[in-house]
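The data below hold one chain only, encoded as structure tokens and taken in the form predicted alone.
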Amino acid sequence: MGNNRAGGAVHFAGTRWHAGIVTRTQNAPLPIPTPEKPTAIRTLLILGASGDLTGRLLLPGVARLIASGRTSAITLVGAGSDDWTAEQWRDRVSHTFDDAAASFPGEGKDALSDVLAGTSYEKVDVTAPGELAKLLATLEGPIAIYFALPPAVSQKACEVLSAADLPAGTRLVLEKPFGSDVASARSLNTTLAGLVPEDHIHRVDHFLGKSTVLNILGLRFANRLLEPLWNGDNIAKVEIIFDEELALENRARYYDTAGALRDMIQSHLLQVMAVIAMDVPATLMERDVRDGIATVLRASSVPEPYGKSTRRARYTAGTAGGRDLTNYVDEQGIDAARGTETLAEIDVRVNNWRWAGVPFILRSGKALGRKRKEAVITYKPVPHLPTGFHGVDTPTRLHIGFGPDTLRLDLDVNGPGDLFTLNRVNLLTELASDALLPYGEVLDGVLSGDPLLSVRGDTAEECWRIVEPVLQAWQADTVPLQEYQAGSAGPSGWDSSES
């Protein structure tokens, strides 16, 4: 970089500064062109087609997306290691499509019938060198490969592929968890980067449906009443809570090796936290939004000592959701020696100007007394309340509910009756929703080539960086594993914000 003071102008790499006016020289770079619209996917290949994820969540999402008319015609192919017949696969697809047709009457029924008529099932060992590549060679591209498989199997399947095996425009779709620690997440990212570009990789976090993300961003950035106060000067704490009445639900084999911290907080809740805490993006394009998420996560950490900033517990026998539950350690497939937690809470700090000193409390647990899925923003008290008011001066709270998406504002107002008495009121409204449901919204982005809702590789690694020291402390048993009765609110002293 050079400069020249002759003639009253100073030059800096293509920019001329003169008398307070900035102009560009002929050699200055041109604005970055708008990227071309990606080619729509023609074939959706589901690996693990006979599994629970495919039947319970993935196929209903596909069906609603087709029935809604928001995707062009696709060919649906199922594949797996089970020796299924074409009729077995078609029956599974047909039942799901019938349900979607009832929700989207009209032309959607014909579109579903067309996809059903062309669907097929292939038996394949995706971890055997050459087998998946051979199947891909028979399919029409561009192809979206959905790995509805255990993470270790998905990684092995990617490792036996090469970029040459993939038709042009191929998109890879993977379910969380994305690795098991920073090193494995980085290894997975390296493998994927050798196959397709980053914007062709969709790491699925169904918790981040498009409605949820855009509702949060719209609430914050379209309302001048909120955004100027969205900082540590005015907010005392932020809680992001995902409490379930459900217990293991036949997932003991997976859950006992994961636990609440890995299963929910490491992936879903940290991503929601980043959306809540991010600065305003220039646009709602994927690059701007995902850059904002990454910036928050890079600034985040759990402060030591972990005995004060984290808590863990597991449930004992009780009744939750109207069902009697046994002790977690007595469930079939559970290894009590692992010390797996079913309730986890961590205090994350976003170490930047906006959020310095504000605790972000992330909590998730199973077999609790009440289902609760929300973010709660608690504001600091007013600096002075005039003498003469009576009643309880409670904090202003903003609740953002997830599934269904709702907004509730808790305020103190006068009366009724005695106008000097402050009473609590709740202003409640429903936020926009999408009939596609979260998996349909995610698949919409996959098939259209928009990775806005996908977890980017660098943020997947950052999420593991944040929780890895906590996991190590828990493994070393430096943080006690508490207990709570199934159906309760958790261990004594775990009360969160008033709901």
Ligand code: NDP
Contents of the next structure:
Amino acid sequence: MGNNRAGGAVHFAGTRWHAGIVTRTQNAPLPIPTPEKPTAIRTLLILGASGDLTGRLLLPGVARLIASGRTSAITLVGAGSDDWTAEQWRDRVSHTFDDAAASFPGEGKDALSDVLAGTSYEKVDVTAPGELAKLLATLEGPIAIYFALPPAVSQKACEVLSAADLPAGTRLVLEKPFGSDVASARSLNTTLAGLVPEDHIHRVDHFLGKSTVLNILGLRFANRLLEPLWNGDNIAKVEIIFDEELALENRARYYDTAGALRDMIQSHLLQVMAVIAMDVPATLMERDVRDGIATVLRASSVPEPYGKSTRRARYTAGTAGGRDLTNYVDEQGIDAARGTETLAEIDVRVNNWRWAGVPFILRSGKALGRKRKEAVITYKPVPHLPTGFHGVDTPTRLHIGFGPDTLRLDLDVNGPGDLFTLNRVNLLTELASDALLPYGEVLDGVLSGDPLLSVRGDTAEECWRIVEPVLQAWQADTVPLQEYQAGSAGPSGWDSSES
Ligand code: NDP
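Could you please show the structure of the form predicted in complex with the ligand, as a counterpart to the form predicted alone just displayed?
Up next: the whole complex, starting with the chain shown before.
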């Protein structure tokens, strides 16, 4: 392991090459054009103040963003149907702010103290006509309204609002799942379109943080070595894998009605696939990047028969991540009759000139033996290997790891020792990351008015269109629901590229 001049760690395995071979030169930063500056948000209103998302992910993200100094002063307001006192809410906020203050001392600490001193809690039933509108009228605009609510409640809350209730510049932040099929996503889009313009709607995808998107785009479009080979002539397959050791984590009520396909693949992995498969955007502004993503998704589908292009399974008792797990179906709150999968895999085809014939394998599962979050690009073999070489002869592979973002290139090289023997070598580097947590990056986009990271309305519908026939086939039991032991690599025969 050694450090390159650009600050990233460079690791060599199985090679005596000099570190300089893969050392990056000090690149000039990618040019990011500055769009017209939207009006700064004055109030962040979190609906669902007492909820799990707010406590575990949202408030830590808010705290880091404020402490980083990257946002102008805001007033933080929590709201919910609970009869909380202002102190209860302030305690909750204070708890997460203390942690962030430790990471960002100095001015960051003062900014957090200011927000904490001014935060308040409002009791409101957001589904009751007029209640949320009444609250909005008391707040300083522009307001960002974060719907950290059960999806059905968010939808109802939007339905009882009207455009006239919203101060100028209001931004709406909607969590996943965005609808439950094409029709419901379309209906929710229609409701939202009646309230604010599309670029003021943030459909959250915290998986694709800003640094990850920019890392993939930078890697692909700033390196002549990669882009000319980034197509079906040279690439055999692309795998996008999100394997977790974690199991239900007390979210049985949500997860058992969702499953791995809806929870991860429909909402997150298709977006990653689109960034990997898109054509070069003219700029890094949201319009160009999100147009590129939408174009890929419009071209994508899962080929029939689904018994060949998709697989599903659920875990049985075992040990994952050092914890003993019972059978999924015996977990509290699970209805075995739903047939919910905890591991899903689909083969998506991007039906365009660049990607014709290339499988994009998207897989995600829980309670697996090893945490694995990466895209693996497997190149086709060379047309002819000169006779005389022996040893390892495996395809070139590029691994893009997510959170922390990494890059690993697997190549075959000569030696060591016998120069006629080919050996595998892995060149590994860390990619840049942002000190903000994923939700800090999401909120940065919301408060600064940049929807680059938000899922656009049309692509939310496209993602449902891609998976809906698969969900129907699974519902009809035309694809068997397999089993795997918790802590294993999945059912036997589910091998993916070695990593
Ligand atoms: P919770 O059930 O923990 O919290 C929901 C919140 O909504 C509670 O504070 C609840 O308050 C409030 N609420 C419910 N009905 C009303 C109402 N009529 N008026 C006002 N407030 C109401 O859900 P989560 O926090 O887990 O999830 C919220 C959203 O975030 C969901 O869309 C979920 O899919 C998404 N999400 C969650 C993640 C997580 O890890 N938790 C991860 C990614 C997305 P009260 O208890 O008083 O009713």
